[in-house]
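Taking the form predicted on its own, here's one chain by itself in structure tokens.
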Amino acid sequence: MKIGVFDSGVGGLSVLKSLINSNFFKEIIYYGDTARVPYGMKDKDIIIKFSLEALDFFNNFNIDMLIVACNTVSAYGLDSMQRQTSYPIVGVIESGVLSLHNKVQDRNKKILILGTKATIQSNIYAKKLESLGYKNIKSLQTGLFVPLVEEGIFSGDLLDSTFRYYFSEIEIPNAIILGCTHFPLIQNEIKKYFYNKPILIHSGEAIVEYLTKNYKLKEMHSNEPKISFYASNNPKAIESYAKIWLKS
């Protein structure tokens, strides 16, 4: 099975790693729109436009499925993309909600949703969780994490000061949804800030959980999938990041 993985930049590598480890796929095409990252500060119409342009890119590869590894696109562009193609297009928001539902049974537990400005303003995570009966939900825009991750800053004073800026008045939650695929790359530091107490919902692990539940995918008993990297700017940079992050 050949699939595509689309993200606004390098954050989708956190999803790619989980997809590789699932052993479901023979070939994976990764595309990052690095020339226009981040998407999280852009308005809805621009996000949809960029999403459909990415779909045009993948139409050149005869893929069987597309994974949208970007929460912002999953919030705003997924429906438009799904209407333009016959193959399945799966976003990370439904999968994240499913994963939290499976891991947190008590509807009164404190849930913290982290995301870009656009994802949080869509309120899509909160609405879906509320529809399942969760009552104690806090949504927080943490868009500064995206450029930090894009710059390869995964720990240290700059990241710590950004945590204090965002989290200084936040009570320790029971679970945190990492509502941007960049955020799992700093998940250990996020969890450490909250004294290692919260359950973290990781988009990559969640998407594999969702695919296992909703699609009849079979594990392959072969080598790792063939992976090709593409980007709207400097694809060599994505390949360099991938060599580090996919082995971490």
The other form holds:
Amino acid sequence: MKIGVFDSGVGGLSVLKSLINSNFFKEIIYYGDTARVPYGMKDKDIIIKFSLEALDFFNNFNIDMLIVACNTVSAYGLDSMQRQTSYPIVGVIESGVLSLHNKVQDRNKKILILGTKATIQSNIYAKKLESLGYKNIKSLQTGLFVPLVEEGIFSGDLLDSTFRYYFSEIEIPNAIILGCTHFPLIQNEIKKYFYNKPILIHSGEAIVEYLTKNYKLKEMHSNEPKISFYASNNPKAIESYAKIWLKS
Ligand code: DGL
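With the form predicted on its own done, generate the form predicted in complex with ligand DGL in the same format.
To see the whole picture, the full complex is given below, headed by that same chain.
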């Protein structure tokens, strides 16, 4: 099976890593819109426009499925994208919510959702969780983590003070949804900040669970898939990030 993975930039590498490890796929085409990242600070209409333009890119590749690794695109662009294609397009939000639902049965547990400004303003995670009966949900924009992670700041003083800035008023949650591609890179630090108490929902792991359940995908290949990286600006930079992100 040949799939596409779309992200606003390099962040989708965190999802790509899980997709590679799943051994589901023979070939993966990764495309990051690095010329126009970040999407997380932009308005709904422009996010939808960019998301639809990404489909033009994938038209050249005859893919069997498209994974939208970006939470921001999954929040706003997914429905419009799905209307335009004959192949399935799977985003990370539905899968993240279902993964949480599998892991947290008690609807009174405290759930913290982290994401970009756009994802949090869409309120999509909270609405889906509420519809499943969860009552104790807090959503938080933590956009500063995006440039920190892209700078390779995965620990240390700067990250610690950003944690204090965002989390000082937040009660220790039972579960945290890492609702942005970049946050898995600092997941251990986030967990540590909350005394290792919360369970974390990682978009990449969640989508693999989702594909297993909903698309009946199985381990098919013992070798790594063939991966090609494309970007709207500086594709070489994605390959350099991949060397770090696919390992950490
Ligand atoms: N990929 C985006 C997300 O998961 C983060 C980077 C951006 O703002 O474009 O929401």
